[in-house]
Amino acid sequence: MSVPNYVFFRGRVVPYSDVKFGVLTHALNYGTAVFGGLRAYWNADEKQLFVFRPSDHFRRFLQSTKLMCMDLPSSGEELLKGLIDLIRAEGYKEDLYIRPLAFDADEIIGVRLHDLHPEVSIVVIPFGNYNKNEEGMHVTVSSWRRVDDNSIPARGKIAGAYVNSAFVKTDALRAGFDEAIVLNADGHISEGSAANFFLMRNGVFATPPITDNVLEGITRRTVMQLLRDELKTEVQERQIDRTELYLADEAFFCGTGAQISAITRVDYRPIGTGQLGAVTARLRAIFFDVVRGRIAKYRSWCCPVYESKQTATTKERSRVTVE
């Protein structure tokens, strides 16, 4: 992967090569950073690039910084404006992944959260599928447990916590699987290495509650609404036992990176027919129309990057608030 040409840093778009930090940087040594993950989708018919739910993503990003005692120099509105300026500077007209990052930049020795000075950056890169088998993943139940909220807050995208995800993902890939499902300390399903989880049994979808150490996913919320409103399917937020995996009719991961990735086998056992499920297939089709701004009902979730007669950037920008 080639590095970007530009980065949004210290309130403006600058050449990527101009931003440099030393090996003593606090975030590098102690994991004191938070990040976000957004996608932008190219709509070829409209010749428009849409950032999906940026106000929700930046709101969660700022909430993550609050968990880390960071006093950011940028507001949500400024971050969204900076993102739009950055994409326009790069001139991209294809699907993108967007990575905002807030990190403690002090070059000191000493682990703590207070009396530090965070910096904020955003980069964008062309990006396709995160999972290579989005329509038929073979996964395993990891031997690693999900970090507990009383250890590291799972609802924040805290950089240091993703070492947990790295252990999970590397062991799964080295064992020949596409991904892994992680249990929490109580033995209930939490999520994937970096994605939320859903399964369907007897026509009802279930997903772990946010109190089971899952990320409060924005794609997760999107999926729940689409299942209920578009597919008229019941969705329960409840604890899920490991053995329910083996009895599920359908299952999938969802997230900014994962999008909607169907799970068709778990530990060599087929899920349902062992093929992409009918409901998951319909959900994927609806989701990809939504994120590209093709469904008017959900158009407010899609923030256009380039100015045109059909779209305006001011409406979505005005929605970015800090809670």
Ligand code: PMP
The other form holds:
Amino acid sequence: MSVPNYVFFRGRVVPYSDVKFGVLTHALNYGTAVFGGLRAYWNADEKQLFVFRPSDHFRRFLQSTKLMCMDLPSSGEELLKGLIDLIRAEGYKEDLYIRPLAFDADEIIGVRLHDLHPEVSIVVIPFGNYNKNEEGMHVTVSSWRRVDDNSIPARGKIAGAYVNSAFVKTDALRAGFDEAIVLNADGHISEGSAANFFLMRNGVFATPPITDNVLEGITRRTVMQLLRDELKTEVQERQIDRTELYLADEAFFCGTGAQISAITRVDYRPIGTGQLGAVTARLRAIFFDVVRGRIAKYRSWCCPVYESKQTATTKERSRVTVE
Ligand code: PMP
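Can I get the form predicted together with this ligand as well, since the one above is the form predicted on its own?
Zooming out: every chain and molecule, the one shown earlier first.
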């Protein structure tokens, strides 16, 4: 992967190579950073790039910084404006992944959260699929357990906590699986290494509640709304037993990276028919239309990057607010 040309840093778009930090940087030593992950989707018909739900992503980013006692130098509005400036500077007209990062930049020894000085950066990179087999993943149930809210809160995107995800992912891949499902200490399903989890049994969808050590995913919220409003299916937020997986008719991961990735086998057991399920397939089709701004009803989730005749950029962006 080549590095970006630019980075949004200290409120400005600057050359990527201008930003340098020493090895003593607090976040590098202690994991005291939080990050976000957004996507922008290129709509070829409109020749427009749409950032998906940026206000929700920046709101969660700021909530993660709050958990980490970070007093940020930038507001959500400034970050969103900075992101648009950054993408325009890069000039991308293709699908992108966007990575905001807030990190404790002090070059000191001493583990803590308080009395530190966070910096904020954003970079964007061209990006395709995160998961190789989005239409049929073979997953395992990880032997690792999810970090607990009273250890490192999973509802924040806290850099240090992703070591938990890294253990999960590496062991799954090395064992020949595409990904893993992680259980909580009490044995109920939480999520994947970097995606929320849904299963369908008897036509009803279930996903773990936000009190079961999951990230409060924005794609999770999107999917719940699309399942209910577009596919007219019931969605329950409830604890899920491990063996419900074996009896599920359909299952999938969802997330900014994962998008909607069907799970078709768990530890060599087929889920449903062992093929991409009909409801998951329909959901994927609607989802990809929504994120590219093709469905008027959900157009307010899509923030246009470039000025164009078809999209009243300024007007649409002015509706996007970040608290
Ligand atoms: N859970 C974890 C642990 C994640 O890292 C992600 C990716 N951000 C998700 C769930 C999905 O969240 P979102 O839909 O907001 O990207």
